[in-house]
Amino acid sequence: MELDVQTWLKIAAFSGGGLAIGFGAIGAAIGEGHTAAKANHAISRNPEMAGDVFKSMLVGQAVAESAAIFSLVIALILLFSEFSATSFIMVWAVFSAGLCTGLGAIGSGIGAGYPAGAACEGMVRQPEMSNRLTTNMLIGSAVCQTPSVFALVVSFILIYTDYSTKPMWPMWAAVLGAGLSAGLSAIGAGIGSGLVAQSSCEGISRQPKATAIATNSMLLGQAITQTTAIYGLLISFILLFKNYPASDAIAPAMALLGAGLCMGIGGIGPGIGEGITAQSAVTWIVRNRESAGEITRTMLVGMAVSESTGIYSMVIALILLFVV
């Protein structure tokens, strides 16, 4: 039977509505169901603190559930809109932006419930520092989404882009490989800046004293993990702005979908390398503050070298895109 670029959009918007809800609903469900695991444990040490505690089990939920919430909206988009297109483009770009904002989801989720099961547990532990706890969980977990929110932004250029005068091919892989660049990446970068901001929150619970230096910390680690899902950003830029010669051959638009997988891919484990150094690091410099100009410096240089193998996806995905 054959079909008209119409009927394939609805597939393809159908199918990639259900990935995009589908594979966002993992990460926010693990990273609450964390943060209810550590409110449970916190209540059992101290009962009298319950009801700040199930306080701040709600907000860290609910930031948890953020990244679920991008997927959500994406996916309704792609359910109930109207998508009129003549060109066999915009099939493979509904499918991409489903699937990009859903798997940009899983690590945002999974990262925001980390900081929010350790303010839980410190509030326990210092009741009087319940409000700085969720001052730091609330920027720890914002900061995780970030990755889910480049994911977001891809999704809707994906999206609402006009592709009538684009060629077919090779610029269906170049769509394909922006969605699975931004949304792989995000996985690393999300779980990373998850463990950082918990060990923040540990810390401050901890020594109270340590407060600031514990934030700084957590934000200049953070920071450095977010690295690689600025990459797989970049590259998806490059693949949906870049303007490609028609070309019948499959050559060309494989490297434009293997640019999109090597940087997606090669962007997890950066991120999340790159958060347990940051996360041991803010964890003794709370410990040992007469030695934080060491440690950070021992961080910054660990992370470095986990950062350099997203920079061989980087170079590899460039030369995909601009040698080959």
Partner chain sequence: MAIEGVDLIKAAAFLGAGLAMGLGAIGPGIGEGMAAAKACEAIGRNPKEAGLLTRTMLVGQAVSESTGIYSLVVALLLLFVV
The other form holds:
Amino acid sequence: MELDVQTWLKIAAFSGGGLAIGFGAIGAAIGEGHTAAKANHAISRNPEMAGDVFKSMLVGQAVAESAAIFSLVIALILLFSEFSATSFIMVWAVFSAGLCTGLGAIGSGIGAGYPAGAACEGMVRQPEMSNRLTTNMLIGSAVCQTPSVFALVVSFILIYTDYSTKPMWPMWAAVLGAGLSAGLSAIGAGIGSGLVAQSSCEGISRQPKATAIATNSMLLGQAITQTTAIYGLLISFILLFKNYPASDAIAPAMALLGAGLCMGIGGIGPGIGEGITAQSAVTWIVRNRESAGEITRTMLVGMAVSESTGIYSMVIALILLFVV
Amino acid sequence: MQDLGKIHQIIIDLGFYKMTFNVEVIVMTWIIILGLLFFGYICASKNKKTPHLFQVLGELIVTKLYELTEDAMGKKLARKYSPLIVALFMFLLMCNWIGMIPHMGEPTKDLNTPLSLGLMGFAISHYVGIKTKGFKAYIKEYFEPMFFMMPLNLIGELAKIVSISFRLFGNIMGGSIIIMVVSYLTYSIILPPFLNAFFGIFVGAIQAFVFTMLTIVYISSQAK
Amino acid sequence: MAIEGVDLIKAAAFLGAGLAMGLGAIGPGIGEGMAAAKACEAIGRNPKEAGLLTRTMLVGQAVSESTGIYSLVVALLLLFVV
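With the form predicted alone done, generate the form predicted together with the partner chain in the same format.
Once more the chain from above appears, this time first in line as the rest of the complex follows.
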């Protein structure tokens, strides 16, 4: 049975769309469930605050859901738009686009649930701080979404690039690798940033005077936590925009796929690890404001060192791309 | 978009070896060095009773970074190495910030700059290690905890150069590529200034600080 | 397209190198993060010992990074030696 490009494209688009929303739903569901659990806990402690807690739960869940909505957008595009198959690479590109947004939404969804839960609990503890807590939660969970935005950007580039002049081998592997790199590396960064934002919300509710320092150190921690996602984005851009000589061999294609996988998987661990570090640092900066300088410094060094395995992954990916 | 990853090079053929010069990096580095020298001259030229703005700024930078160095290294080493640390930080900060000016490129975007600075820190830290502990104790540390761990300790030590330099390179390069691609996709509407503010000012300052901090830590860990 | 043995071995080595470093980065990343988290906590409790605690943290991180470095070595061996 011989299938033409258009049929393959449909097959890839449908399976990619399914994977996009399938993976994308994991994170948001876990995150929102966490928020709801914390909100229930909070209401049981202080039923009079039920209205406020309910409101901030819904706001927090709405933000946590945005990553899943990105996946939905990509899934709908894949399902309903008519792609003109200029090249067989397009088949892999649409599949990879679905995978990329789907995987990228997992971390952001889980991560954004943490600050929302902490804000609900904090509101009950310190009713006067409700507004400040909501603002901090919104900032924190919005920053959690950036890795999934990176994945979304890569998916759009994957779908709307013109591949007609590119060689089929090894470009198909580059396309798949680009999706995996941006998608997988977003998981760690998303979860990590969520942990940081959680401790910041908790800190504000325990120490209302430390509000400003809690928000600032949260933003610092989140920014560094997301560096591995930036490496993932870098590798996927290089994979997409580099020009490859056409070859029939399998090895160059596998090198490109390996580069994407290496950076993607390698970004998960450092992202979560840096998140754990910054979480603890923010907690203790709030409790012990006098030694904020020392803690920030140790946090920066500790995060930089725990990022080094992510950097080794980037080095291997760059070697796979440029040297071998 | 077409000039992604394109660099202007001059290649001089010496017959037995081809020397490659990356013109943009050299020019940018010299602009930064001259700028910093000029800044230093203004800061240090004081002849008034009340300190002027630049003097306050200069003293602020120097004292803050000196305190940082002294905390980690102790007084004796800090006296010797704090000028290096201050210079390193200011140089890296300007390197990471200069990309925000149109038609200027960060020298740290080229792997050669971070790699050479990383090698410098590595060499200095090992020099300090040999000097404070003595050659025998220094060598002995590589055979801890067991003698056959030597190759792995050696690789672990060399991996420090890789991680410190690629961290800076990856962040600055990643930032500039992301700014370029996103500006291209959005036809340079609205987004680029914010991206520049984040990747240029914020990430640039953090990475300059992390690089400096790690150099301090490497030196002080060898001295102990 | 004819598949040659050498090509297939090279392909496997490249993919293996990528997977080795990628998977090997997960554990040390999280572990070192935990070490740094505890160091931050300890400095929060006892800021006077910041220098000692940072140094201990770095030694602990260096040890827990060693598995990541093994992955790096294996990946480099797969890329350049095999």
